[in-house]
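One chain is shown next in structure tokens, namely the form predicted alone.
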Amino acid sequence: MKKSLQIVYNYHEATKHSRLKYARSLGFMDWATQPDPFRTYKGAKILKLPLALENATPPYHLLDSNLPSAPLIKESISQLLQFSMGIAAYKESGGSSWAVRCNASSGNLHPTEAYLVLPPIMSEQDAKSSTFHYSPKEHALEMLASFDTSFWEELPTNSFIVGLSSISWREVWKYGERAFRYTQLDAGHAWQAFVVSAKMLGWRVTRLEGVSDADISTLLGLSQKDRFFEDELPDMLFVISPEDINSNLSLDLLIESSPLKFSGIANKLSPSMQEWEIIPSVEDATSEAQIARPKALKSQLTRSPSKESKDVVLNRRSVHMMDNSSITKEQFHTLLNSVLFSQDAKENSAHLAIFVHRVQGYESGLYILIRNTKEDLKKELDAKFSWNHTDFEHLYLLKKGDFTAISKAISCAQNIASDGAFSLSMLCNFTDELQTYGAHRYKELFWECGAIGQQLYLEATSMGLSGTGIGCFLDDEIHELLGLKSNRYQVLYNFTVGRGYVDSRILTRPPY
């Protein structure tokens, strides 16, 4: 164990960014060898699933109260997959097309895979439990495994596994050694993509923990390396069902009821790869088994009214550009009521130092928001900071003042982070979290980090704002503006929320 967390400290010390050097990338962009955005399996049988554009969904506003469980058919399975990790549009500008999924991804480049483990449900003529692989590009499941199992005994009625993966190698073409921060903050976003799709079907989602990566990639089939030219790494299996589950389930009894053998080759991504010693080290390095975390309070949320929940995801954009205007102080408190609590029922780890350009009835200033305790949290930062109260209850002021150049600075120069109402930066309980729950935990950090961002992506979209998420920051230039000492708390991921300036020039299709 401690080896593999010394890599793992290693590896973020050596992936920061600050003023006189970025983390190592290639510096350009080899298009020889961009990856292809989209896996499929040659050889596996495919089921077009039907498109659930038409669907009628429960407005956004509602999603967090008792909805109705919808049965487990192939329209709902549709349905949650294409509102979770589907094209949400196709855009175009100077003769290129290129997809938009509804799940949020650095660079467009989307590392991150998703599996189904179903009960017997799909085919009539098939009474078995099947191993399916989603592909966005024709909405369909490829099926890799079919087998028989008692597993689904233990479990609530229709009641079924997800499990998601990464190829790294999608984000190193591009970011090079910093790409693995990259790849889980994805994970986390499709994960969060998940959680709120659930919810337009009444479904829970619960997120297994104690399981080891090793058993994940049996369940998925990603152990047989001889089907896969690149590296496609386990992320995270969760439960969803009509009901919460115990996140400790055994699925001993469905991975030994798992073949050995699967159908389906999947397609080579590059015709070559550049090689990255620091990212094959640290995967290993944070494969462990995940170890269960304390319980925490899920949140209740209220909001004003708003559009369909699915116009919401279909129209989730990371923008480029914010045009400075404000936001209200209702807007801002309910961006920040929608993360203020675990995603996933599980103490958190992250808080949100976030600076206020212009929101309405709010100073210009450096916030602290806490999703946790803040006696820890003050010990650590600045001891000249006020903490003065607000009128949300876990938001405090620790300085005024305009940090429109700074959180520009510190984001890598992108107006983005200045032009915006607000921009944050998420802080990490990092060396305490990484000591009790092992190198695992480092992966997980950034999955709650993404899971934030996604969600905030959504509440933005819901009130007609825009939000965009922000990898590339000045690590250790952020922490010294928060005045800490030591690396007990690290900034995993920046965000920022506006209005968003849209481009004429870009055209928008449907999806499918």
Ligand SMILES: Cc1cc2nc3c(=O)[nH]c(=O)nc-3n(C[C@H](O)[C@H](O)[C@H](O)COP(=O)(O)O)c2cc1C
Contents of the next structure:
Amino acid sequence: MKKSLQIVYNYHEATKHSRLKYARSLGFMDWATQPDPFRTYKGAKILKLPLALENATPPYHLLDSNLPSAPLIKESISQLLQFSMGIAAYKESGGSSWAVRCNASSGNLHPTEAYLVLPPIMSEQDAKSSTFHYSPKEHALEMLASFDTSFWEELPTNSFIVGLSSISWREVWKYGERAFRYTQLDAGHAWQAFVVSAKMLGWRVTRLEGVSDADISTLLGLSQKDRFFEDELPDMLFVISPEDINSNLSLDLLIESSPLKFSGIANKLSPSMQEWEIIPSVEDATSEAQIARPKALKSQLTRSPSKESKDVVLNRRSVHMMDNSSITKEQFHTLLNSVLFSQDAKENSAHLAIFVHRVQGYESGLYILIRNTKEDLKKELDAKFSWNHTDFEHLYLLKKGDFTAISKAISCAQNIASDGAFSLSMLCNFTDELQTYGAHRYKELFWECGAIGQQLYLEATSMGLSGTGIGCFLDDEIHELLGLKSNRYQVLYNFTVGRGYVDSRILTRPPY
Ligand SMILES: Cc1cc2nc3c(=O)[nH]c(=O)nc-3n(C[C@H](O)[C@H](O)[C@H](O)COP(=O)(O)O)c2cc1C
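Moving on from the form predicted alone, kindly provide the form predicted together with the ligand as a structure.
Time for the whole complex; same chain goes first.
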């Protein structure tokens, strides 16, 4: 077996939580070294963006219809960023205040940073392409590089590039060795936050495949290590465009035109860092080039009329208490539909094992939503499961019963898993995917799960419901419950949906 795959398998095993032992972490919050959640670049020119709060946005339920595309101007870039990675509100309680953002993040630690590579649209005097870092705190762009390139001629008019990167230290600070997983889930949340914000402007997001981590680093300036204190590593690049583009686009021309030295020195996030050897080792093992995968069609969604889309993204919040009430069958189906993603489901890797507690028209029990029809999961799961068809095409009832206590237990005894309408575990085809596509695929599997999580949050919010991502779960206890006998399939993320209590002790202030 390739060494990089062995490192990934070892990392995954070593960072499992179980009833007897949680993955290794410091076990307390070392407030003196708490990382700054906001990256800034000292010396970079700052371009303040106009706030988009007053912009009219399409109703959320129409986001998957063919909306007219907005022009590529500073105002639309501003809206894209504010409603994906921007601050949604400030919260205040017990004398402290903290920012919450449109993209969810494990522990609100926000390891994901966003960069833009834009054709010459930001300044009339300076007709050059530029690379920017997005600063959510100021809602501003920091200019890191400016250059001439003919690269844009290869793309539809009004296309540009977004890059995501991660500073895993922000998660490692609290979660220790399991933090690499959370960092990748958060990158998936950010990706889907961009997909939805782009739809509000009639734009499409195409994630580039076949691009190496080294190329992303070069393009975003992350490879210039003397500009950084803590490691900031590349995640993914996508092209945002009025139309879908080929995901195997070559970036050679853009990379050749980009300067070798960028402006701006990254701020130091903490006075010192804990060292967990396993983290750089798995980061290194998963930094190979990605291998392109088959493409699938996007599905058309039917939804009931809903609020304006900006109100959905700005009001998405995690809840920490659910009220035990039920949801309707239609709401349940809308939620499932929103994460099917494709009609023939060739590209999906995650299936959803769903613990239905309170959905009208559904018996309580364990269900499975199949998101990749070519896989025969039946052979892998407990042979005693009934596999009864339901009213929803790809959803099967595996076992009737009350799973409230079990779902709470497997989600690290968190009540949100049992007190909602349902909770779920994202079950990924693990070893086959890694063996076929290489160690980098480990990160991509988490990205897919994170994207599902972000979409569930938004879909729930659009219907007046709530959700919460659950990164703390007992890995092998869930595998046992599903009757899995090998490590071929692994659960990478849990999620819960229901009606949340609003904590009236926490005050909310406007974002900017
Ligand atoms: C990957 C991931 C894992 C999470 N795990 C948990 C969890 O186990 N328990 C929990 O109560 N919240 C969990 N959350 C919710 C975060 O704590 C929440 O997103 C964060 O505090 C920011 O708040 P917001 O979602 O309202 O913006 C998780 C969120 C993400 C994205």
